[in-house]
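Listed next as structure tokens is one chain, alone, in the form predicted alone.
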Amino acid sequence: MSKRFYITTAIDYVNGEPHLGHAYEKIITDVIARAHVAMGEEVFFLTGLDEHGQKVEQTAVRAGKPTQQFCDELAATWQAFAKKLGLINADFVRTTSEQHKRVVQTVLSRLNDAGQFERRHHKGWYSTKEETFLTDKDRNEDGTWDAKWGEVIELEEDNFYFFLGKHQQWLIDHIEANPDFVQPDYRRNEVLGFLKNNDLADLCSSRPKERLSWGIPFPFDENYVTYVWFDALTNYISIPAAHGDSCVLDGLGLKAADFDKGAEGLSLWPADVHVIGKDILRFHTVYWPIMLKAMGLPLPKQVLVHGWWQKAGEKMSKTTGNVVEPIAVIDEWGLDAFRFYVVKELDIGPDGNWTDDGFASRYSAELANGLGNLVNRSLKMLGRYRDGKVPARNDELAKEVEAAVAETVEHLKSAKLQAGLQTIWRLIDRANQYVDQTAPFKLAKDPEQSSRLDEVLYNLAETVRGLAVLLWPYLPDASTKIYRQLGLGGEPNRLSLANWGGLTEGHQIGEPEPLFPRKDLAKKD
């Protein structure tokens, strides 16, 4: 079986709601695998929930319920978030499954047995929110602990350490010789900055059970659970593994038959892309790819890193109402809206700043105004002058169209998702200038110029027809929108079939309507 294109998520901590920065984050992952499903690739993209760890715990018990049932709980409202946001993933991972636990505990296994653990003593400071040790590195200049550490208190017992610091080289290697491991390349240099200046401490991954109960048992220490991130971060080979993935299986000496899925012997395994977020970079490129070396297996052949979201140059705060709620805004101005503009507006890797004014804006001059406006009239043109029927071929603006299609699947291919998005606008600014050019209004009245009628409306019908193809990636109800328009069966959903040509002479379309109805922009009281 020929390997899929594997695409994953961050896995979500399941102490609260899903919030804008959760929502980007499988959006532009959805896009990514959308993309390669138009390439023709078979595509296996892969999101889900982080269940263990002392937050979750401690959450539960405020809220005065079972920790099972206060997972499965969150569980329901992210697995609807993510049908919400209209995402293809093929399975959603949850860290309290039984594969899953299967998994983990024979990784700590194999990774003991093949002596990659120290039980050692340790006295030092603990941030609880961070479930992390720290050290007078992590101090602010004045000797205080930052904010982001929450309540910092001192701990002293034993825990197992997983050895990080013997691979340090290796992975300063791996990363120099493969640029593309992680991107943008800036946070490749961040993280190269971080492994050349600092010794590699190695990685303290159990937690005793009398401090916390809450995780994947140790399978050779029963009084310890597993530190959460050496359980989080194995759900990218752990949804292989059920799946009857070989590479995973065979390296960890597992059978297919021990999971529910094993039979449908998948090829996973490696990653194609994780995509994640700039607060988990070292976790993903230091932490794992060590696991992943000393367990024997490939490592992925990217980490994709994007960054963060202001609303209205300041940080998001609940407490200050300072948020975006995106189910709110799909439920306002639909998915494909909310899509739009949140990969329009952010590139991959820096940050952004969300502002209503600018959502409303950009919803305004270019989905309503430029992607509706020229499907619309095109296509009302094309009823009221030939009845709807499809005037013979022409190739007016074919060179351009055929441009706006190669530019687009090279972004798509990098991932260059943002500008994959200008380059379909631009053909869309250039068909909106055609029907403006050539005014067919104006060609309909002379008799004499039904043959040049002929022609822009072709010109027209054909590249809305493109923009369908080019589209679905991005905006899929939209792409399908338009295609059932145009009365064209099927879905646009490979990049194939925007080659120019498509619509052949008599080919009866449908009847058109507005994909994005104008909205009042008034500001409401």
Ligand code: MSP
Second form
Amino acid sequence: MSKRFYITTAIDYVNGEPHLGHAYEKIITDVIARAHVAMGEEVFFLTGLDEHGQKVEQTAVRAGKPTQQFCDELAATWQAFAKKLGLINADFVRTTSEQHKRVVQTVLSRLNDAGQFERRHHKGWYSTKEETFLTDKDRNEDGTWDAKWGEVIELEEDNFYFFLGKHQQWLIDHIEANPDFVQPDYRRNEVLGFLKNNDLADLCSSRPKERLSWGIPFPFDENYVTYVWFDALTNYISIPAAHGDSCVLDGLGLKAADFDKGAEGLSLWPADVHVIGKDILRFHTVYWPIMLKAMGLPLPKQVLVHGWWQKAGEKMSKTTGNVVEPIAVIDEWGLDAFRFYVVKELDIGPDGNWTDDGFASRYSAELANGLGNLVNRSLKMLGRYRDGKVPARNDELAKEVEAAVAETVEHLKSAKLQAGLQTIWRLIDRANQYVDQTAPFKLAKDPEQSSRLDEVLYNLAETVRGLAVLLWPYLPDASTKIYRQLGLGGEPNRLSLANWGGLTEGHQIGEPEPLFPRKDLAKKD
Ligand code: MSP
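Structure of the form predicted together with the ligand, given the form predicted alone:
Then the entire complex follows, led off by the chain already shown.
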């Protein structure tokens, strides 16, 4: 079976509410996944939940529920959220599932057999909030602990340590030799700076059960559970194993028959892209590659790092009420409007700033007046002047559309999603300008201009069709609606459909309907 394009998001902590940051990460991943579908590839998009660890356990206790039941209830909310965002994820991982646990335990046993762990006594400072040991380097300049660590307590205990130090040099070499491995470049430089200027301390990979019971038991010592990050990162290979990926199964000595869907025999690993936020860079570009190398598995091809959203220039916070509620925005404005705003507003990399005014003005200028108006007036004129029948082919805009298609495809290939939308919107502006310049409503009044009117109407309808195809990865719903209004069946989910000349003479288009109804902005204050 040929290898699929395998793309993942980070897995979210189950005990929080889905917010804008989670939505953003899933949407950009979905756009990249759909872009590869549109390029004709087979795609496997994975997202899901990180369900173990102290925070989850404590929140469940506070909610007065058994921890597994608490997770199950929240998992339903998160799965509904993925649906609400229109994701084409092929699976949804939960780290409390049996199949995931089996893979984590196998990984631990194999690494232990290979002598990669050492049991050690350690006395030190521990952040309960981040569930990690701290060193003096983590202190503020005045010796205090930053609020981000929460309560810091002194702990003395035995744990299993995973050797990291001996991996430092090959990892530096790998990152230097593969510029695409960590993107954007400034994140790559950040990791390289960290690796070159610090000696990697071994990773504490266990937690004593008496202190934390909500975790995957250590297979070779029942008094311990697995450190939550060791468990969480493994999701990227546990799901491939569960779908019968031979690279992971053979690498770990597992059998396809051990898993429900093992017989599918999908070929997924190595991942093509792990999409993550900037705060979890080190876990994905230092610990995870080292874990994989120690298991003898190939490394992912790319870790793509996005920035963080703020709202109105400030950190989002439930307590101050400064939050964006993705579901409420989608209910009010529609899913495509939400997907459009987050991708057009923010390139993958820097931090972003959501403003309600910015959202409303992009909606009105770019969606309602830009795309919506172009589609609506082009198809309405075709209806009014030609009974909705496509005139003979004419290539006046062909070169410009072809250039925009080629440029968008290049951007999609390199996950330059914002640049892709900018190219598409330049074409929309150009087509709207073409309407103004050619003035078909005037041509329609002059019988001698009838063939000129045919030309203009063809160019507009065919440009609109090309736009529907280009928009599919970004705005799947609007894209499919445009296709319907053009009287075309199926989904415009292949970029090859954007080739000029798809509309044939005499084709009957459907009913034009507004794609992005204008909002009464005055009412919103
Ligand atoms: N469970 C870990 C990830 C384990 S991956 C093996 C985790 N979960 S999280 O729920 O805190 O974050 C999930 C993702 O959301 C991360 O990539 C994080 O960067 C992203 N975001 C969280 N808040 C964000 C913003 N305000 N803006 C953009 N993304 C943000 O970390």
